[in-house]
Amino acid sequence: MLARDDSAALKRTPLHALHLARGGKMVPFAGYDMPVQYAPGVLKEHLHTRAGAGLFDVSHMGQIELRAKSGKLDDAARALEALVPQDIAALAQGRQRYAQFTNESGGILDDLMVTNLGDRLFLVVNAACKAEDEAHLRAHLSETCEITTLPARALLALQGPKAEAALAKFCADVTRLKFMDVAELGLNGLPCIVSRSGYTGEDGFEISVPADGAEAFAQALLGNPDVLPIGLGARDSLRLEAGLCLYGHDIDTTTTPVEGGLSWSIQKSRRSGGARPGGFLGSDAILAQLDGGTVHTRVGLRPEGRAPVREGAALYDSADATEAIGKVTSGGFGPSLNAPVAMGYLPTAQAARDTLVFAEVRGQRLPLRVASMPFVPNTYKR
């Protein structure tokens, strides 16, 4: 937490005044003054998103456009493939793909979403990494691509089973979108980029909107009684139940996409024997792990008691073992499950489902079992 005098240095999103007006409890997050919760509290906000529609301010995240200097989208896609293990060249217009920037050793610099908008690629990156991501792109792609950051755009996420109905009141075309589809649509008189995606495990949308119209649009959405503003606390418990990684916690520069359980995001064409194998930063290490496996891997964990096991807790293979075999990278209480959940890293040989391990919590060894993820089934509209 920052001292009071330091809070003035925090950046504000275009929805900052709305957060204050709605009684948001503000905290420093990734250099921004952000709401961690509103009056209902984290548990009720979490459950409302699962049953209705939650509106999240994710404007602190970075938005970047990538255009090839040749004018050909395929050139931009192939250029970006030097920095990510994903098949960007095959990404169809109006589709989005999850990707990771990797370093020379295969570690993850950041995870991101990449969209083909026909004449350009549209990237959404994490708030804490966006300056480094921009520098990384400019260092490697400036000769072939125009790289444009979009600080004058806000980003909203509308998540939950009633998100489609709430957004369709502004534009019926959103009902045509399937999971990971993207369209440029007019919403509330604003030119928006709408993706059917999110980070809660629920059906929903992420909406890039001009910053000067973001508050009015958010207020219009909140005029629907099915829509409530949701803070960072519930966003974290929702993504944890969905088994989704939080950058800087579950994945970072020391973990590869394979170790992080993200092999599914690397298409066949970029793997050994594929049409365009390797050629991205860290490809030697990542392809070797795809072919031969990893020493450690990310797993889901279900504590057997009611006590949450938090990030950083050491993991042991018995109640009296002296050497830790892994650690928890995310953990907390899952309101939808009414039980604690966690994820962390274990030796791959000890990562089979139902394996019993123990976490050190305040001097006690608490039992957990390796579990499948997601902990709560996703409801994506496919």
Given for the second form:
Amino acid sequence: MLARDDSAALKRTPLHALHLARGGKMVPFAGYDMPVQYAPGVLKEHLHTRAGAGLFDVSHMGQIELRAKSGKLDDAARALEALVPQDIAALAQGRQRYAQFTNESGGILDDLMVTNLGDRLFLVVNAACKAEDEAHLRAHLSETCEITTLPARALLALQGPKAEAALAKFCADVTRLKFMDVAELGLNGLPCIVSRSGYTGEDGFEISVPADGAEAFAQALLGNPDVLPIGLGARDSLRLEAGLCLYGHDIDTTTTPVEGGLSWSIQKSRRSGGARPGGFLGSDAILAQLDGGTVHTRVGLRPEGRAPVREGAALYDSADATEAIGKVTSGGFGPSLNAPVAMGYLPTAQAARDTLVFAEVRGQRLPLRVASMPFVPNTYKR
Amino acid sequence: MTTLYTSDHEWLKIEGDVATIGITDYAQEQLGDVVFVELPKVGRSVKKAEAAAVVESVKAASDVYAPITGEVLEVNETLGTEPGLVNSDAGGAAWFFKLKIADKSELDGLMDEAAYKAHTA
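Compare with the form predicted on its own: the form predicted together with its partner chain:
Shown next: the complete complex, the earlier chain at its head.
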């Protein structure tokens, strides 16, 4: 168990004191001292988010602004297209898009959200990758773009069916936002960037807020009995049920967006035969996979028993096969399903829905079936 | 009946030459929500300090070690369908398995309640 002394070297978000005051059980995560759960525990926090509204501190994630030196947003968008396979130039003002930074072999350096805020692009990147992401952006885009990190902003996620009503008490305009819409709005007297998104499969919002007002705003949200603080444990089980990738686990530098089942996020314009095909790092490999398929692919897996099958478990095509054909990259218990769920990589030829595979867990071969994702239907407001 | 404890947070209730074994309330609190329990097979012989059962919480899997050497006489099948019992009644209804004690001298190294309380303080 972590000695409390070890936490001294960890960074703290602007909500750190609030987590402690609320009884958060703190753990090191991506260099930060973060709440993994509160008193109700992961199961109840998970189910509360699916039924009410959960407030997550995701301030450890990186927030970055890109401005074109020319003053024209389109120049920043086209510059960023050298680093991601997504169509950024066509991203409308007030809209957000899921993207991946790729490397020269087509592997994923990080996944991120990109927003067009009219005069600038606004990026949200993973905590563990944010320093490398900033360096990557500076290395490739410094000539064309001003790159500004926003360490003085906190990031809150309010997720669940009661998130809209809870947030509308601060600003009725949030009800006009649809999934992946973004607006700059005043909330609790603070200039915020509000996106209708999250990473739980639920309707909800992510709110970028000035750090010095973040605690008061979080307290105000938590004044609503429908809103509970939720830790990283439930965030992980929610995103797993939603079939969403966790960087460093389900996707990394050894997997391409196509292998990771993220082809849906690559617009036609950037593919072979599109208006602006390729031109991003690793595009040769990624376009070839989009055209010709992949050897391995990410799949959803439903263990047939009750035992969770966790990250790292080897997958076999029979109970007595000696050679593994794949492995589990995320796995655990899905509280909404009251059953274990997992995802992992299998040979594309053996990745069809309902295919029976076996995972090795503590020396036993447990049966799982390939399942479509999300495991729990999402409730986005489109 | 005597209750003893291990430094790995198992408890043993000793009745004659049978030990009933579970995990402590302190342990269940550290684990969080228990969602699956894997129990040993009846008739299996376990050695002291050998992994005999597994508790899976939402977060992770943890081994439950045999505190003493012995043969598994009975397991608590209820935990298969109600793993959450470990959280609600760790010291009572959520016992894991019963062992026929092979060597009573192994009990000497275990803690009594006062010593265990000091251990977890």
